[in-house]
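Quick heads-up: it's one chain on its own, the form predicted alone, in C-alpha cells.
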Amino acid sequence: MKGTLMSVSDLPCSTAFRLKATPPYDFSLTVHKPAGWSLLTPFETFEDGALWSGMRLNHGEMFGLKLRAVGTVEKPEIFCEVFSREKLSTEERKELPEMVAWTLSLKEDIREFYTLAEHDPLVKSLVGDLYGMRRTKRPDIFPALILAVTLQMAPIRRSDQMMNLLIKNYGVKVRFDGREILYWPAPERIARAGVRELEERCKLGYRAKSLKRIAETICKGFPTLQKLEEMPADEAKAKLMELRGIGEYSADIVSPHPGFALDVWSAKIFNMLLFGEEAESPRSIIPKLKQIAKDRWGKWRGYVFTYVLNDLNNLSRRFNLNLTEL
C-alpha cells in the first residue's frame, strides 16, 4: 500500500462557543510558544492572534478549529469555532468544548506554580518573561507517540523531517474557513502500511517497526490520554512503556502527568542553569537532574521544563550563559 495524503472534504458546518480560563492565561504564549512549538500540528496557522488547526477526537472524526482570545490575561476567555462535515450531534456539542478546554489547560490553576517565584530566582525569571503561558495537551494519543518515537536519538532537524514526511504521506488534509491544515496520520493508516514503505517514504529507519507496532496496538485498544491522566502517574508511565520502542524518556514526553523529559540537549541546558557549567557527561547526569527537579519544584517541574525551553534567549542574557549554543 502506498501512502498518499488523505484529503478530507471541505468542512462547511461551523459551531461557535466561548470558554473561560482560570487566570492568569496568555492565549498567544500558550498556543504559539516562543520556541516555535505548535499546539496540535506543525502545519497549523497562527496569524493576528488567531490559530487555525485541526483536532481528531478519540472516535476518529476530524474537525477544524479556529481559536482566538477575546479577554485579557487576567480575565481570559477563548472564542472557538469548530468546523465539521456535518452538523454536530448532541454528544459532540458536549464533547468538543470539554476537549478544547482540556487541550488548552483552561481549567488548570497555576497560581501555586507562580508562588515558587517568591523564593526561587529561576522561576521568578521564567514567570516574568512568560506570564500566563500554559502547558497544553493533545486530544489524541497517536500524534504524541509519533513525536516521542521520532525524537529518539535524532537531532531536531532529523526529527522534523520524519514527522513532516509522515504527515505529508499518511496524514489528513482539512479545509475550512479558507484554510488548509495538514494533520497527523490516524493509527489505522500506519498500521496498514508496510515497514519498508515507512522506512523509505518517511526516513524512519529502525523506528518504522516500532511505530507500526504502536499503531497496531492503538487500533486494538489502548487508554486515551484522558484515561492515562486518571491513572496514578507511575501506573500511566508503566502502561506507556508497554508499547514497543517507548522507554522512560518517551513515556515522559507522552504522559499527561507532569514529568521532566530530559534528553542530552536539555540536560546540558539544566546543568548549565543549575551549576553554571557544562556537564562532562550529559547523559550520565540525567538521573541527578531529575531528582533535583523533583525535590526543588515537585509537581510543577514539568512547567519549569516547558518555561525554560521557551525562554532560552532571556535566560542566557539574564544569567550570562550561552544556553542557545548548547
Second form
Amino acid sequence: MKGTLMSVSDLPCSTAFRLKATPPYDFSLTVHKPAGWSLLTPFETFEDGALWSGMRLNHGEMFGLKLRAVGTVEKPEIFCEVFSREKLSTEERKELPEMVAWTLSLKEDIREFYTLAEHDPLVKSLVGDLYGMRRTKRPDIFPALILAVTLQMAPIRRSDQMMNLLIKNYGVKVRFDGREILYWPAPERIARAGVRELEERCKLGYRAKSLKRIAETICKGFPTLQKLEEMPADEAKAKLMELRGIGEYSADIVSPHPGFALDVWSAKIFNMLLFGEEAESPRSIIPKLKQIAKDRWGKWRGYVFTYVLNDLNNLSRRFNLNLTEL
DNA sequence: GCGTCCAGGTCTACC
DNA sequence: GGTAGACCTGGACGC
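Output block for the form predicted together with the DNA, input the form predicted alone:
Full assembly next; the chain just shown is listed first.
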C-alpha cells in the first residue's frame, strides 16, 4: 500500500468570540444532525455539546474550530474558539466571525417556515420533531463539489468510501486543542494528482477525471459560494453546471440558494410521503416532485427537504410508512 | 466461490 | 431537443 499524501498542520494560536443567532436556534441539532451528516468534515468530533472541526477560508488557510452553545434555543448564543498557525491578522479577525455565522446560518430567520405548519401536517410534524434546526452552509466550495460527485451513481456506503479515501490520502490533518481533525483536500492538491493515481488511491472510477477537471477549474478561478449566493439562483446554478461532471442534481446540492436536490433515493421518500406508495420509476418522477415542492413550500422547500431527511424514523412511525429502508 | 446485476447522475453520440 | 447507452466499483443476490 502506498503511503498517505496527507499534510499536517499545527494550529497553536487561539482567539475566541461570541455570536448571537436569530431564535429559535438549536445548536446541537444544527451542527450534529440526527441523520448523522457532519457540519464541515466527516472526521470532526462532537462531545458533550461541543464541536471540534476544521475550516478552510477561500485564500486556502486552514483553521481549527471549537464551537458550543452558551445560550438557549430561544436566546441563542454560540461561543467560538478559532485555532490558527499564526496570530490572526486584522482582516482574519473580521472575516472569521462572519464566515462562522454564515456557515451556521445564524442570521437566517426561519419563523416564516414555521408558519407553514399551521396548514401543512407534514411541516407541523417536522417542526415538532426538529424545532430550531438550521440548514448550514460550507465555507469553501471544493468539499461540496467532492460530495456531489461522489454521491453520483453510488450507494451511500460507496460514496463514504470514496470521500474518506480522498480525505485520508490528499486531505490535511489539523492539530489543535489536543485534537486531530482530518479535513478535505485543497483543490490545488487534487489538480496536481494524476487521474490514474486518483482512481487507484480513492477508488473514484470514472469520477476521477471529473474531480481533477473541477479542481483545475477552481484553481484557475471560480466564484466562491458567497459570490454564488449573491448571484440570482438560476445564474448560480448555470455557473455550477459549467463544471465537468456537475449536472442539475449536483448543482442543486452545491448551490447556496435554497433548492430541492432530489435524487432517486430522496424521490422514493418524497413519493411515499406525498402519495403513500412506492414510485414505479423514481428517476422519471423527479421533475414532477420538484414542481410539487415548489408549489407547496415555495422558498422553504429546501428546509422541508433537510428536515424530512433528518426525521425519517419519526415520520415512518407517525404516518405508518417504511421510509428508512427505501 | 463465482457470475451477474445495479446503484442517492452525467455526458455524448445518434436520431 | 430528445434519448439510449456507457461509465468505475463493490455489495447484494442467486446458484
